[in-house]
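A single chain, nothing else alongside it, follows as structure tokens in the form predicted alone.
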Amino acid sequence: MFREKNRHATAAMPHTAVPRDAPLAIDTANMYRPAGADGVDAADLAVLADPLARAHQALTERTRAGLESEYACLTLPAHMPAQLPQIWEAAQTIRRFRDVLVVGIGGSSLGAKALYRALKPVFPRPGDPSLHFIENIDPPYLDALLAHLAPETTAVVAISKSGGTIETVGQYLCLREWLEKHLGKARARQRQWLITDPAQGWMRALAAREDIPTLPVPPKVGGRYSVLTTVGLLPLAVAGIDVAALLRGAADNAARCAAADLEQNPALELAALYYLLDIRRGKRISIMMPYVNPLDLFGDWYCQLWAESLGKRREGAEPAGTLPVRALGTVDQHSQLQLYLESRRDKMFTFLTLRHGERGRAVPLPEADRAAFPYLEHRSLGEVLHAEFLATRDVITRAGHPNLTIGLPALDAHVLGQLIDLYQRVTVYAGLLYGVNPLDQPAVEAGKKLAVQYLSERVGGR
């Protein structure tokens, strides 16, 4: 497995040199017994041998038709590069605006928002626009934002695969009105782009009727799997992020996960571990804890992907899926670690770290303070962060909680492409192991229909 050969890579000090194009280092040692007291053992894996083989075969067969495949989301690294010229052309036009409002929710926003947070500089570079993600309906927030923006230098990118997502449509219509009020309809249209289904839906019809520039979402790719389509690639390209490198990283991970052998396919191994720890060890809570500050929103993307894909009822069986939880080291060592260590042993952990790290500033230690903090002498902030990570992982392991560590060789588009593709594959494999469809979301659709019903019944009232 990956557990032995990568064991020491993720424990390296943060200044250890690692090639920036290296693959993710996946250390699963603590997911297995005896390292993880409640972990998986050889007997568990032996029982799962045939289901794993069937899952890999099914995924292989259901991706052969490319973007027309059932699992088209896993073919994006191979097929989206052909659409990059169209994406770049639109992005170059949008980049002329100082502020870009990206209107979408759930899968139409979380992936791009997470990668934008991870890859953008702390302060925008000269010439880069500022992206504002308009997601949850919050009237005071939207009003306050528009009060500080100039319509002349603002563009709107609205994203809805169906073309009818109620939160997105409502806010997009308000933004259209705002632009038209200040600029007139003709100039307002020059500041709008739509990303939606290539053939149907309200947005597609609107684009045709009013000649609004539009980019397509592959019809077979669902929202939460769509960050590697125009849904994520256009906003990221607008922000100046290397989306070609993002796709190359995803393609590299896809090639790494092509083998049917558990020891050679990290996505297959992770899916097996998450699944077995749930059904055989009662680990019903899956916590993702980056020790990389810019990855704090990656947990949000993971939570939707995992929860909406796997959290489903199965006829005659226990409901599938585990509860995904996001945390951030070192912040949540001070807010959640107590519960992790002494509450119910129903948790598993995934740590994300930077393998090469950044030494950062040296901690200044005046002579008068050395007696109080002798362990900080000649240490950097990066070394403090790494020590905090190692300590947290060790106490969680000693408490019996299974955990794995993914070491990132760098924080760049290529590496994040690997990570996105890895978790999309893990999720699909896990769905096949649970026996659920990882692509649908029936409970969510029911809620959407009910919201429309409430609005229809209460027109003019509250």
Contents of the next structure:
2 protein chains.
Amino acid sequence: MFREKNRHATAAMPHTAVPRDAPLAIDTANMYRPAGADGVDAADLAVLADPLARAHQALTERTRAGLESEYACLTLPAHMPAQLPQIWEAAQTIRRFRDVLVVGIGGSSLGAKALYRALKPVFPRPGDPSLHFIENIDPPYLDALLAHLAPETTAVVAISKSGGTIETVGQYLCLREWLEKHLGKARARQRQWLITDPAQGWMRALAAREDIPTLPVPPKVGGRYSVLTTVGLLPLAVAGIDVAALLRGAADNAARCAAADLEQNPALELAALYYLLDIRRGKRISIMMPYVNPLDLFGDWYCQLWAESLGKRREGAEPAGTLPVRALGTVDQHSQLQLYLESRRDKMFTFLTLRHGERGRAVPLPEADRAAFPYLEHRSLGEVLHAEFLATRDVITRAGHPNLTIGLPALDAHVLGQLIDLYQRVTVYAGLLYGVNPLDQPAVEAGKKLAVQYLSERVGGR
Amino acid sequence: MFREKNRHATAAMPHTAVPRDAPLAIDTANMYRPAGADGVDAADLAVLADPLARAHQALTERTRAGLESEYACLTLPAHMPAQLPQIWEAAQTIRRFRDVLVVGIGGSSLGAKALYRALKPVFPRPGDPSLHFIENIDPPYLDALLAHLAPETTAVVAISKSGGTIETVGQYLCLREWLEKHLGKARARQRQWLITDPAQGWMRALAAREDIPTLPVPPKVGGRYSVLTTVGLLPLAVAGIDVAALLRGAADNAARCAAADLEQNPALELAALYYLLDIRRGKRISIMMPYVNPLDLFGDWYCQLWAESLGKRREGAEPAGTLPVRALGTVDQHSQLQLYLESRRDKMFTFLTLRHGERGRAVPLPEADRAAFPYLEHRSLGEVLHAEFLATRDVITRAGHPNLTIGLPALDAHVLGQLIDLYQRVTVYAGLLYGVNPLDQPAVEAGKKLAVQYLSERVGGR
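In place of the form predicted alone, the structure of the form predicted together with another copy of the chain is requested.
The complete assembly is shown below, putting the previous chain first.
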């Protein structure tokens, strides 16, 4: 049934023309038996018919109220376009600065960083600002950055949904002080933007007190689902990336996933497969492996989304959630492939590949080297990459590991919008199948409290 | 016994003086019961007494012949200093170029990249060349790079132990052609260096034919163990990093690990713990989590070393090798911690932390904000980072997960040399305990052959 659906969709070499706004080519054939020897079969899917119908119904109901819905994140493609004029206006102002410091961590950073890395030009275009993501605490880096930058031409965008994330608040306060010391309060204020909850939190109160421009995060959208809100859209717009196309791609994917039927709705099919391979086939580890070098940070966004949404205790059942692991082709052929092929059979794979990618330079093969590398003659670097992908997928399939391939019709904002919406949707469906709340993160609070306690009391011997 | 050995070695805040050439502070207390509820106990270790003695004997015997030994990689700290004058001489020449393209993949890249990232200044010093690592195939990146660089002031260092790695050969040929087109053959040759096997392979033959300067990789040292050979030392020396200190650190660690006794030899203890937690406690996933931002690429080197050395089929036994996973504190508190705490109890953790790290800027807390963040008052960013590390380690320990902490006395070449030698040694010991050859990678060949076949025949429809 699904087995042949998209078979060989990605087998052609990547040098045909790029159709505009083409959909993702999702090839699930190797997730099923017999192609993937440890894959899912019809009986597994039959058992899941009712839970899948209920999951789809729940998702549909819980998105009906738009941005007020429980799953508001899935309605962003419909509702964020209305905010684009406001985002563009802020972005135009911020783009006048030479350096833009984007301060945020986790959900306030991983998505924008991954998309920026994938879509920015290799070298900045004239007029584009340099973006610096200030995420992790790294004192020497911050010191060097501030020694290197001119406050006059530097803007700060601080992002925290709650408005109180300790890493972000701490670093933002240091940046404010640096701006104020050099420029005075008033001019420092012209170089700050805050992205936070519209009604509550420290950042919101600060913005009101000091009249700092802000952009709101919809209250019902949590950090890891927020890349399609101002959290991701503002930094990306500042970088000159086409955020309208990003939302359009997400909307196109949402429309594609409206059907209740597994065969018509790829998000539902993927959720079912990832879930069944975990609970029925012992595939506890889910490896995300792009063969698209600029997607090397996409896995960071995906791993947060998946782990924090699904890695959860359940009453009377095994804990939910496969471990998401990021890899990168071809690099990890030289690093992880040995283990993938010979170690435990507890893994499944998701490949991302560029269907219509650049062929790149032809490998120039001197006469003397034709005997050594006959297969490189008249081949481009893009063809070498694609042959390595096909070969790796084949050896992984032959070893029995279930795997799926998402063929990207291009590496652009519309395509990545689809990919973002697809995985947010798959994650919510999977949460419903596991019976966990995909929106909370109850276990994380204990560590935050403990860190505060250590800072207050013990640490430093104060 | 081991439980109290180094307990609290890393609990102090990181602002004491840095002792010169101090050893790693290895705190294994939480790997044992009862601290880590799922940890190892005395009975587990007792069973392992003979295998450990045999492993240590094997390692000792198989390193006795120096660079001709089976485990030649572990003798590099003793033998590479003799090659430093040759490496420095080449590095001095290469440093005169403005841009240096380091072409290599996997073992020919991950180690140098990780150390470069950890040890380079945040912004280049005057006179330092810019290093560009050309690892993965990424046609638009290569095109942009070559459009941006001046051939006159660019040098190429291509690295492949075998001399025939397809990604490296393909990209190196493109770079050669670019140099030759702009500068002619003779001047292009003055801008190339090859690092490869001293006797065989395509690169070696090319070097002989065209009189291209080369540096040798010791024949018995495989890619993933080669960061302390010319493979890592030349690029790092070009970057101005103190490679003599790197080797000295490795030698100091080697001396520390000379004892046959678990209590005296941290490499032997770590190998025993990682191994026992896998086979006796079901800890199949080993997470490497630095709380040192510039070590964010260290996990890539470690993951290759561990996975390719140990992820192997065994006759009549479960496959060997835990899955190595890289994480980063504090970022992954906001991403993976939820899953670590509530999902399956199949994980163990290795934390890296800076014992004497920079305190960094004090968080400037305005009067109005003291009520909101009383615990930030008079705290530095470094203290915030360290409190978060302590809190996360505590919640992970309370959840029962075994974990160990390696406290780095500083972030310098001597310390990272220790860390490199430690993990190479742990990996070899672990291979001996599992009964697999830690030096080969038999499963990887099939994919390489298949890629060549696809390039020759099918792909591209030629």
